[in-house]
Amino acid sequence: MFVVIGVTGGIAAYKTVHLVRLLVKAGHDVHVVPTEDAVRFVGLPTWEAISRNPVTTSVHDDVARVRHVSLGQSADLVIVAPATANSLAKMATGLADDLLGTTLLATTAPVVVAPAMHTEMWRHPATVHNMQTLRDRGVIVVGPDDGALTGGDSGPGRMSEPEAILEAALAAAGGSRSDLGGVRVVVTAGGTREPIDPVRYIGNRSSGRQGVAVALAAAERGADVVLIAAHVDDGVLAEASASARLKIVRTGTAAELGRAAADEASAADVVVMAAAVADYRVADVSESKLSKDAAPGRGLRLDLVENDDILAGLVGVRRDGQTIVGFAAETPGEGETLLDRGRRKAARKGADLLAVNQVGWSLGFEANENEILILTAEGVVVETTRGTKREVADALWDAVLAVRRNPGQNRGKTK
């Protein structure tokens, strides 16, 4: 698709930056319209690296083309984020007196708009009189969320997150991806906690978001989703928690984890198993808090059991046309790789597809972007990948999309 982002004079700019990525990443064709305050805080020299497109302000540039009118008639969809007070309110009188006033006026295609101020500005009457009239001619407007703002404050008016406004565009657009439609999938996510008292347990640094992302992409693109979480935060889980195809149900330990699994998975036809699942679990939890008054300075030993293997009892008892992923987190030892990690826990695991990620001391938990390795139950790579967590998720569910029209091409080949 053709694409203008209209992006108005707001902090939020640096966000929209996300938004004009993840639509090039999908292979549509992005043009940038700032206003002059918007370069003020996202420079021209940014948003043409990110959409690999020249950007104007002016309406006076490329005149032979009259692109202060062609830009609007050529879209097939046009996107203003942030949409600041002053921006909307000159939507909602029609005019323009600069490329994206007059873009907005030529264009047919359906406009969406993102908004993003104060909580006082946008309760104001004028703003939600304009807010009004816009959707009374059809605009689509997504957000603002309420949370944090410039300045300290906080409440309604800060812009929804690039992903939502994505959804919503590509719906309006007619563009969005439903190659999961009809599709039953389990995802699980987070990490999960083994007690040892009332108070203190064993767990790992997993936030769960690329669990979350792995599901959020599947409900975006039509699948059913239930979203296992095993200690995931709420700010995490929050546009999770906001999408009509997700169902997310809350657990602690691995065995809780493990039970849900499978009670989900039966009617699964595919299975994510994203979390960071404890190995271990102490043997006798302790009914009250341990203290170190009991023996001062001895110190304290703790015996562990192992866990089951979640992942291996649900291929155990995987049916006809099941397809099952598992996540593997490696920090590969002296004298091997990544790909040598990964290839023998696919082979001892056994699921259809294994993504495999190297994890650190400041690798892989608690950061934005991932990296992973995608292999089948043969060590078959069939995708490599990196990007934000939403991309490798899309990247992976491309995967499982291939695995699926095609069982068992790869079986047998290595790389």
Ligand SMILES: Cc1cc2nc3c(=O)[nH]c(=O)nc-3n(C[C@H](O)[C@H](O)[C@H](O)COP(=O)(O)O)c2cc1C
Given for the second form:
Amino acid sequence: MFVVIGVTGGIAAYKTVHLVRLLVKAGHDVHVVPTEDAVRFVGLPTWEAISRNPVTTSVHDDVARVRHVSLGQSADLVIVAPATANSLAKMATGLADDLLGTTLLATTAPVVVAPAMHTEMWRHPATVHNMQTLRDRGVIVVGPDDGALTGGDSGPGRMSEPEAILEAALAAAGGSRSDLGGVRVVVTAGGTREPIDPVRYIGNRSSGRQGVAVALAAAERGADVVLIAAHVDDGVLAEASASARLKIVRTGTAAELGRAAADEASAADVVVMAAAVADYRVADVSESKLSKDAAPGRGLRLDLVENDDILAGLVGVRRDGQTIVGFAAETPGEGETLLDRGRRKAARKGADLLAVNQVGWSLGFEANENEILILTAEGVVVETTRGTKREVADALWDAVLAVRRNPGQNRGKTK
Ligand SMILES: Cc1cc2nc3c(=O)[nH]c(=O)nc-3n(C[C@H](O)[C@H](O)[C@H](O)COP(=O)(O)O)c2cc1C
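Follow the form predicted alone with the form predicted in complex with the named molecule, if you could.
And the full complex, kicking off with our chain again.
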């Protein structure tokens, strides 16, 4: 999701740094728009580093991209935190004398504000009137909480905690998109690890980011989600574990993941196999740590045996009305395109959809961005999408919904 965070001039701006981090960690594309006063509290380098996007307060920067309206037009969600009495008054009046003001007038996305100010300012009839105007206009107000305020005062006026703002904001954004309501979803994510001995394993570079983004996107769009996680990078699972609509099942090897997927898929409407599952496992796992001393200078040979094809297994027992989606990370060879390779795999696997992405030494893994082709089993390209892993996840769910609405629509066609 493209999220604009307006920051205005209050001490609570330091808490908004954490809010930005939570949103970035969840895979959202976050654009911070501070006021001139806000950067006296937290500076531009902090906002840029945390959001990973350029930050300015001015309508006169990046004029070629018509930034003063493009941010608002692109936004799926706008959050203003902290929202000062001054900025709330400007919003209520529709003033646009800075980048935040123009962005707020240019957007049709849900707007969430988290006011922060001293109790007297919050209770002043002018502020009360401005808040009513904003509420009547559909602005969602989170807080303020009752508690310690700047300078030792205490009372209503303290900005709500970042987690509470996040929850209200995602609910506001999800409210416009609950198209997966009632759908039972299973998503696998991360990389499996095949043991060699009690200490070592054969693994892969999957961070789990794309799979977790697919699971979170489904949960936020109303689905009940089981996330079957193989090895997932630190922090990537943290956001998922905060979602009430999402249950996490931890697994390690391909065989464990396969058993969990088979169990959970039996009651699922949609299964998305985004995990990077090992094709091979070690034939004889050593009960004790292998040691060079056993055969010094002789090297080591490991016999590998093929693992079951979990996706093919699920396709083999697919129920009527169940949609199965595979992921394929490919490194196309000489004279071969990603599409050629994807089509061959899509035909072989027989899943309803196959999301194909190109990987390489510096491509695809551990990044926050991704680019995928989504193919039907017949090789029809139903979507080509590029963006943050969260944007890619939403595009995938759009494609899944299209297939579920019109099963067989693309059968026999190629493009
Ligand atoms: C230390 C300090 C803390 C402030 N905290 C707040 C606050 O929490 N809420 C508020 O409405 N104004 C607060 N102000 C006043 C605003 O910074 C001031 O009204 C400013 O013009 C707001 O500009 P902006 O809304 O464009 O960011 C504070 C000022 C200072 C110096």
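Fair warning: this is a prediction, and the values are worked out from it, not measured in the lab. Definition used throughout: the rigid core is the maximal C-alpha set that superposes within 1.5 Å between two forms. Positions refer to the first chain, counted from 1.
- After superposition on the rigid core, displacement of the C-alpha of Leu77 between these two forms amounts to 2 Å or more.
- Relative to the superposed core, Gly191 undergoes a Cα shift smaller than 2 Å between these two forms.
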